[in-house]
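What follows is a single chain, given as structure tokens, in the form predicted on its own.
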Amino acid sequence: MHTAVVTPKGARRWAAGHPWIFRSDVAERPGVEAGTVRVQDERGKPLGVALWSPTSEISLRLLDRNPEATIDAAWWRDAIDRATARRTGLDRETNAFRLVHGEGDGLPSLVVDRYDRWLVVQLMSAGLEQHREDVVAALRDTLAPAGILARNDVSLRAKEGLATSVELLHGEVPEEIEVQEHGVKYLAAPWGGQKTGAFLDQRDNRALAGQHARGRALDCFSYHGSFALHLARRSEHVVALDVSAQALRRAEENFRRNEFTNGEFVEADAFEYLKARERDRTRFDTIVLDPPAFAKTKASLPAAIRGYKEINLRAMRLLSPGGTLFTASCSFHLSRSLFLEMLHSAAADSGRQMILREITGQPRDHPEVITIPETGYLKGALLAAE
């Protein structure tokens, strides 16, 4: 195995609990293409074994602090076993959840999601790509899935010098898979849906919003209606709002699958819809705001905060007295503190007294490591209007 030498700054980063070393902190590059390398500091002290990505800004990703570790099929089996053991009991709540959350499970750049009997994976670094066969073999040995699909159509792979594609790696994977989640059912689309087929990270937040739903409800940015389905169990009427007609057709199909007849499916821009409902003084008893990531980069954060504030301000004004708002952000660059500051500003401008009932994050199958901020991106708040 070849060796990379890192600067004191890079070594300190590992010592502080973060697995990434950037290109600028690689003092001596290993004489090898992408794969696995040993890492040492400038004094020759061994630091561990890492994935090596020669074209990426993130050049080294820590795999094992033992510098003598052999990263073979057995190593991957043990690592995946440890990750899946942390999910014990989740299959009693749902048949779809994340088995490996990349750096959050000590397996950087690897995502593995389970959908019933099938797995969807993402290999998001050049170093990891070199271990594809061992990773797939480990997943087959430990989990015996009916099929494994690679959703390697993410833009991050391009930064690693890798091709983007959707590729069947083992067995067969259907176009649609029924997900059962806290008492509701919906269809995931592993081949062409968002992320790996569904938004698994909002599972517990959907259940929370459903527990507080009542009366007339509105689910903005509804996509396939997964929040709306939970709202429908307790609400008299649910408006599922999305800009995509195709997504709403899937939402309507999901309502039929659950034999819910209280859904209304509206194709519209959420900002314009909220403005219009404010003008005509419509009121809702329950509102969910689950927008896409407005802040995809640090530079876009100021504009994103303005967008988040606008939709939350208008939603607060549309709530009936005693109404409930669940609002979320999946933008990593919008920290929890900035998220709460934005809600404070929106509430102050709304003319409503908003009571903070609960602050939420990611479910336990998306572990957030304190020393690795990138593992945590999802934050939510449950608010009640006086």
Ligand code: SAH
The other form holds:
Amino acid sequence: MHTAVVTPKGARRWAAGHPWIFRSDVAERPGVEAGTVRVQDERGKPLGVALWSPTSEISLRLLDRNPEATIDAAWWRDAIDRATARRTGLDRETNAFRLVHGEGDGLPSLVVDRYDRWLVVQLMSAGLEQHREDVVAALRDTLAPAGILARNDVSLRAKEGLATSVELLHGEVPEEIEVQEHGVKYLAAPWGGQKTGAFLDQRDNRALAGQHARGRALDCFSYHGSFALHLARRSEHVVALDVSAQALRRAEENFRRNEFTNGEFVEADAFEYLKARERDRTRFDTIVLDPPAFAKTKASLPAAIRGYKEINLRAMRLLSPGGTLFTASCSFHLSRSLFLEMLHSAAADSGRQMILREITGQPRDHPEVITIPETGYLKGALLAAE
Ligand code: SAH
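What I would like now is the form predicted in complex with S-adenosyl-L-homocysteine, since the data block earlier showed the form predicted on its own; can you produce it?
Time for the whole complex; same chain goes first.
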């Protein structure tokens, strides 16, 4: 195996619990293409084994602190077994969950989502791509899936010099898979849906919003209606709103699948819709806001905060007394404290007294490691209006 030498700053990152070493902290590059390399400091002290990405800003991703480790199919099997063990019991709540959350599970740049008997994977670094066969073999050995699909159509791969594609790696994977989640069912779309086919990270938040739902409910940014389904169980009427007509067709299908008849599907821009409802003085007892990431880059953060504030402020004004708002942000760049600051500012301008009932994050299958901020991105808050 070849060796990379890293600067003291690079070594300190690993010592402080973060698995990445950037290009500027590689003192001597290993003389190989992408793959696995040993890493040592400038004094020759071995630090571990890492994935090596020659073209990426993130040059080295820690795999094993044991410098003697051999990264073969058996190593991947052990790692996947450990990730599976962290999720023991989850299959009682759902048949779809994240099995490997990349850096959060010590397997940098690898995502594996399980949908019933099928797996959807994402290989997001040049170093990892070299291990594709061993990873697939380990997944087949440990989980015996009916099929494995690679959703490698993510832009991150371009930074690694990798092609983007959707590719079947093993067996067969259907166009639609029924997900069971805390008592409701919906269809995931592994080949073409967002992310790997569904937003698995909101599972617990959907159940929480469902528990507090009543009366007239509104699910903005509904996608396939997953929050709306949970609201439908306890409310009289649910408006599922999205700009995408195609997403709403799936939401309707999902309502039929659950035999819910209290859904209304509205194709509209959420900003416009909320403004119009404020004008005609409509009131809702339950509102969910689960927008796409408004802050895709750090530079777009100020504009994103204005957007988040606007929808939250309007939603607060639309709540009936005693009404509930569940609001979320999946922008990594909007930290938990900025999210709360934004809510504070929205509440202050809304003229309503809002009580913070719960602050939520990611479910247990999306582990957020506190020394690796990039593993955490989802924030939620449950608020009650006086
Ligand atoms: N709540 C969903 C995930 C939402 S993803 C779940 O739990 O599965 C974000 C959704 O917002 C997408 O479906 C997208 O079409 C929709 N969207 C984006 N911009 C919008 C806008 N301005 N108004 C309404 N919907 C929008």
